[in-house]
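A single chain comes next, written as structure tokens; it is the form predicted alone.
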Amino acid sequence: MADLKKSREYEASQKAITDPERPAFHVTGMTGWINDPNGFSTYKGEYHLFFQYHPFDVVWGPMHWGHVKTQDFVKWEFLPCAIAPDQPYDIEGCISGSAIEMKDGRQLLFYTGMTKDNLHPGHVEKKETLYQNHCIAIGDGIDFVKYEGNPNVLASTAPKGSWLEDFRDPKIWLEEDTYYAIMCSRPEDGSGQILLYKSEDALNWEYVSILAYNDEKLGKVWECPDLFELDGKYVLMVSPQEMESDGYEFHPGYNTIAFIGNYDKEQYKFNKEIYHSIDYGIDFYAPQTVKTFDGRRVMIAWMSNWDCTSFKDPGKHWFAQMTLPREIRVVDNHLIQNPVREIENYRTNKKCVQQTICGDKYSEDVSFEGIKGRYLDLTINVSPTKEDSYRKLDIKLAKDDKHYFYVSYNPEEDVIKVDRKYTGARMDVLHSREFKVRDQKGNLKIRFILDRNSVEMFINDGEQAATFVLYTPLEADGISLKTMGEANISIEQYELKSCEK
């Protein structure tokens, strides 16, 4: 059984660890392993983020909740571990959930507890099953006490036939003095469904409806659901498991989907109108959002993928990080996402380049004076010249004589290909992705946020995003471009100041 006091003492002993490859402005754990973001929320004028956390090792283990807070989404402050798996109903782990400032001013954590004990009368005991139920902890922003009525939402309250071992990830919100929560569940057919519950006090919950149903079309379990209103529409975000590839839109395995539609509050149903991937990279999963004090909707996600977690640097005392928080909007039934505007306060040393580059067949790699680095906010625009329509663009980042992160664009097919196999990885994990962009007639704009060992791409002012972890030595900081045919190139680069956590 994990002990919160010992977990906090262990965290404190790790503060002396300085890791030159720790991200400069992305969230990590103080030590150990992290995965899904939890409890991305506001509390007493600040933004809090919790996350699944195993402080004692760099592998997935009995899950705690790690804790950080911020005022600007860029500079984060480590706080002590919030909860540990120390009760019979969560002894196998305190996994995903959410947080909220209650009506009485206290901070509530709504999390999933895992146990091997079957707490569901009338159901057959399965000795190796990890049963999941929902639990509450209430506190003051630092210290939390688990509710004496835990687990307060049992998986057996889900519709008949739902699996007891897949009932998790509650996302809570307050609306017109009533608390609501949506939860991940697996119906009898083994696919996925999102359930809606409500409560007057956030402690005693009643089942309301199946908010949305997978119908075995888009993967299996829809993990980590989030529902919110944005720009006159409702958005339901889910993270499906076991998806099949679907052209350029969805890759096999773990995905993230934004459903855009309407929420019928009388029937308690979400009506899907359109859907698409949230991120087209490799390292993006389990996004969660918060509404900011000034009315924006900001999203953060785990910068990893369950198919890539086997690769670890043996010298690191921590594993994984979160994405840079992103402002999201809905425009023409499409989710637009860009880095939070606060990152601009950390920009310095602006450099600009405008140049025409060409090659009859394929030009040589072209580098530009001062355009390099691993802590950058970098925007590259490319367009055809009047004389020619180029046939291909190559971009290499984090480059030295041996390593590089590779992005190519084919304007005839409007396809971007990203490949990181030359970035220093020593295992054959996922390395490449292809995705289609909107017809641009050869006009393409890509904004890159680089932070040591990660690259986040934002295409055409946030119409698409793609996230990748890098393994490249920090000394590899070169940037080059190459074209097939003639093209106009415009580059705007800012160095990004490091943030002390």
Given for the second form:
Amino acid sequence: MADLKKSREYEASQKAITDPERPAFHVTGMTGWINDPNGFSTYKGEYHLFFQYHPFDVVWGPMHWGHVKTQDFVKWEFLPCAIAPDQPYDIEGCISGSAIEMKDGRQLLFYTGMTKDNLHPGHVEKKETLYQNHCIAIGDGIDFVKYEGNPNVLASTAPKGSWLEDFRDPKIWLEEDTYYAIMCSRPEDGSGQILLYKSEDALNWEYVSILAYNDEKLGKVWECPDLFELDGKYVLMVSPQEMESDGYEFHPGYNTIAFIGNYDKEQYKFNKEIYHSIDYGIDFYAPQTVKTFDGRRVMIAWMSNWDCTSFKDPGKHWFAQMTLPREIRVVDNHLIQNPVREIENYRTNKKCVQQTICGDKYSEDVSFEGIKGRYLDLTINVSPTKEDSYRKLDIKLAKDDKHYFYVSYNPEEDVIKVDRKYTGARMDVLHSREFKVRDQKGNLKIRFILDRNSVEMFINDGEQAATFVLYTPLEADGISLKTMGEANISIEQYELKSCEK
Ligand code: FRU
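What about the form predicted in complex with ligand FRU, after the form predicted alone?
All chains and molecules follow, beginning with the one already shown.
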């Protein structure tokens, strides 16, 4: 049986290891494996983030909750592991959930306890079924005590026919003195549904409604839901499993979707108006948001994808990181996302380039004095010198003689293609993605955030984002461009100061 004390001792023993490969300003676990962000929340004037965590290995295992906190979303402080799967009702894992500062000032973790024991009288037990129920742990920012009433929201409280497995990932919020939570579940037909519960004290919960139902469309289970009001609309974010691809918008497998619409508080239903992918890269899953003290909505996600986790750098004692937190807005029924503004406090050493470049398929890549690095906030603008003056733009980052991370833009098709085939992976994991951008007659702006082994792209002031992990050796820090035809290029580069964790 897992033991929190042992887990904490183990991670403290690993803390001494300084890992030069750790990102400078992205959250990782102290050691071991991490996946979903959990409990991204405010508590006593700071931002706390918990996450799915297996301290003892670099693969998914009995899930603990790791814990960090921050004041500015860039510099994070490690805290000891928050909870371990050490009770009969969570013995197979303390899986995803959320956190909140309670009305009485205590910190509440609302998580999913996974067990093989059927705690639901009257239900036929299926051998080896992993039952999921919601549990609570209450604490003070560091230490948490599991509630004696656990498991306190049983999957059997869901509408008739709902599955007892796949009842997980509660996201809690407080509204006019009442706590609400949404969570994922499967109706009888095996597709996905988001359920809404409510509670006066955050301990005793009552089923309210099916907030949204996927009707066998857009994948199966919609994992890790989040619902919030933003810019006069409501946004429901989900991470569906088992999706089929759809044009340039969705790829096969795990995706993330933002539904934008309205929340009918009489019927407790979400009415969607439009939906789109949240991130068009490979490594982005299970996003969760927090409302900041100054009223912004900030989102963080796991910078990985279940289909890519088999590739790991041998010798590393940790696996995976979170994205840089992003400020999100709704503009014209579309989710806009940009790096948190606090990252700008870490900018240094500004360099700018403005140049017209002209090439053909035989031309050499063009590089620019001082434009290079692996910890960068880099913005590249391209525009035609006259109508249709260029047919293609290639950008290479993290480059040496053998490696590079490749982005190409075709202004005729309005498609961006990203390929990380040459970034040093020693396994045939997913390498490329293509996505459509708005037709702007060859004018394009991409902001890149580079932090050692990751690239996050923000297109046209956050209209779209695309996130990638790359494996390229750190010495590969070159950047070059090439066009087919003639284009004006402007580059603004800042180095990002590393912050001690
Ligand atoms: C999403 C997810 C959640 C679950 C957790 C387990 O990535 O599958 O639905 O709670 O990971 O680690």
